[in-house]
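The chain that follows stands alone, in the form predicted alone, written as structure tokens.
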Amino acid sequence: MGVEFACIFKRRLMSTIRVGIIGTGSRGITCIGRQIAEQSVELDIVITAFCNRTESRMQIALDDVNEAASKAGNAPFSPTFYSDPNDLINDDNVDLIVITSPTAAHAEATIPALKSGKKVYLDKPIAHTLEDSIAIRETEASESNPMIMGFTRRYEEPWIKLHELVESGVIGDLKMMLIRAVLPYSFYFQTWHRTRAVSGGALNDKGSHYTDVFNWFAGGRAEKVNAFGGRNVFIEEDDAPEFCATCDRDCAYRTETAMPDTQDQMKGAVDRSYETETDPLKRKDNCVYKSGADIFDHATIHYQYNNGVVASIFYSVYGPQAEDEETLEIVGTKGRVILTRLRGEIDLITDYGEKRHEVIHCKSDNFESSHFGADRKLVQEIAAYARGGGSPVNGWDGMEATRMILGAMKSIDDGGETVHFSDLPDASDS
């Protein structure tokens, strides 16, 4: 009898993982839903129902899946279409919930998904304010029920490999750390997340990553922070037009209607139906000097632990295309390394200068897909949480690393005054 019910369990958790993405734009489908159609028959995953409330970006989802799918020689899906978000999560055939719509709308999914007892990811940054961050912190405990999160950095080669340098003491304590980030992500003026109150800011959204790199390095929780930033190119001017679609200006920052085929980012490109979108916030083509952005386009950020290490963020989107726009410098009490993202390398010295100085390549054999490999191993993870496996980072994560940077905006906007994080809301947990 109790052979016969481990061959049983052992059956059920080995069972073809259904999933459900609410949220089909570039997230869950360009990264997320090619990477299930390209893995399925390896990982035994499967696409069974899309969310979203345009249904026609549904359509355009399943089709591009589809295509990865053939092209990787394997079977079509045929997901059920839902407009409402609550619908996919009662659908019985489904078993793990993806979450990657717009941020302010993750807390509406997410805790009912959390409540439903299904295995949930959701996309960062968990919210884009700290109630909803810590509302969704909350349901996760009280239903002890971890779910997963993209941070993309926790699953790229390169990063790993630093993490596990660091952690030997190759560089001895750990003291210092740098994140570097002059990016050329213009698209941040051009989408929904011009806005705070859709998005939380684009600190939050590509803040949130650094954030949590500084958590998992730093072995602490941060206990202050002072910043100084906000808006010194993208500036708002009287006669910008409403989308570069409308406007025949020589910009730098124009997007072109085409097909997205870049690495890491959709920079200057989208698919043709948001041609025929009129909502600005559904629009990727809004001109980034157009009124009504209330987000930030630089920053410095300035955290101390309560461990004593320090780390800082050195931050714009207006940056030119460069192989070292993104690095993470860390400095020990015998060495230091940088790791510099866009070349998977990893300049070590340790010794205090004097034994040991080496360039280590460790580029991922799919550093070339989406977000450097991140996104393969990614639904690799998935896969083998949907199957009782543990979250390499979950909801705690995720609201810690957004409750960073909200403390450091409130710094910004209050002039860069010191923000104690005591002062602030915290999870009932923490």
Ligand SMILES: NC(=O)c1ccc[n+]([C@@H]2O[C@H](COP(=O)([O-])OP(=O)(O)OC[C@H]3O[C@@H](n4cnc5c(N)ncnc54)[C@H](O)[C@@H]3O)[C@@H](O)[C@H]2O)c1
Second form
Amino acid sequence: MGVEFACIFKRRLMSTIRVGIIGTGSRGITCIGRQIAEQSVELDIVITAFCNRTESRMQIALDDVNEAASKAGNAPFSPTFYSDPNDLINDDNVDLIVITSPTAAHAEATIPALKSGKKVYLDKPIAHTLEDSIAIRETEASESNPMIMGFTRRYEEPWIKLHELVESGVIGDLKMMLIRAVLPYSFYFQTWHRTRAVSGGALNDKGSHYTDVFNWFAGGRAEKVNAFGGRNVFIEEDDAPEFCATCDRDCAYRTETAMPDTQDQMKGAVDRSYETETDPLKRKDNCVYKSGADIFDHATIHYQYNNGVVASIFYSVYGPQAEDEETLEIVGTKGRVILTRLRGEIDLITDYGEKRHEVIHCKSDNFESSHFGADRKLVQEIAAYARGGGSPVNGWDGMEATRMILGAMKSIDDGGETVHFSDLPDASDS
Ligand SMILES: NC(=O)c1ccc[n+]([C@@H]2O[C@H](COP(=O)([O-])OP(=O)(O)OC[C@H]3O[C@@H](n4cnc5c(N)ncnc54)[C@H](O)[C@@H]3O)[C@@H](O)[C@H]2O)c1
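Right, and the form predicted in complex with the ligand of this protein, after the form predicted alone?
Let us now look at the entire complex, which starts with that chain.
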């Protein structure tokens, strides 16, 4: 077959993927949208529709993705703007629906999207409540329409490498896991994440990544959990200011929006996008000490799996910035591994300790891009899935990850009581 004919044949088989994005904020713009723009020619993928409740945030998103497209030498997009997710879902020019709205708005878009029969990408966490999580999963199952979810670590080079290593048996049988996450993430108290009604809790936002990792590695299902935590730094103050922008305190948790010197030069699309929000809860600079937050700033959580594996999360959102702020440690019967996310490194000990400190450097070539290169790979996976490939992580995985976090939050609310997952609602096909 001649080269020319082969190219024509290839084009016929692979039609352009037309993407509609619901929720054009930080994740929709800086991660997914930009990566689609940068790879639009090689993946044959374009953005044809945006949906946002706040119209100005669509124009800011469009300017940003088109700037990324232009830098990559790719053509700009001219998507249709919608305010109602159903209008985007029903648009004949959309094949793949990307949902990156705030967590409490996931179900209202995801359920009709799954029912439309189109391909669906949903960002994690699946939902803010167990009720919504189960409803999404059950729709996915009843419609036989598996979606793909955005558990970033599943697309990050060192985590993939670690999974291969553990599966190969070099540390023997996996027995224990620990994710240590001492994160400089005070922004959870400064944005919409600060209430469970919108986010399901910051622990759901970040911790669902971790429970998904545990499930990916464990090869079983979590049976019970106990946990302690709450708020011990971001404690309400009666005289707390409303926003950083209107506060002159010397405060370590000030957002950059309050720094006049840097305002014009440094602000990216995300800050400009947030600034157009009029609803105070959706601003980016709510004071961390202001009343109204009902999320946790720290937790220690312990899971027991039905195959004997145990797994723990050690978590805070007031940690200092540090290269070892997020690590995964796994102990097996013959060895142990520690993955340090920000270094892109795996420290491996095998053979009962005879082989010490073998450090595997496994940064991807795109480590400097968002989520250490994971979003670039994620968009490649989304394109493969949209063309009929399988989903590496679907709604059942998403439901299970959030169910495990909501179980831990219940334990914390109950003063550390053990929660048995068999006592919590579950999807009918579990
Ligand atoms: N996979 C990851 O690593 C990762 C990283 C960041 C965020 N996320 C997830 O992505 C989602 C969005 O987070 P974000 O940081 O981009 O938030 P954001 O506030 O920056 O963006 C959300 C956007 O959705 C819009 N919006 C609000 N209500 C809407 C509705 N009902 N329908 C449509 N649009 C609506 C907002 O105006 C905003 O533009 C969350 O579920 C979050 O947990 C995932």
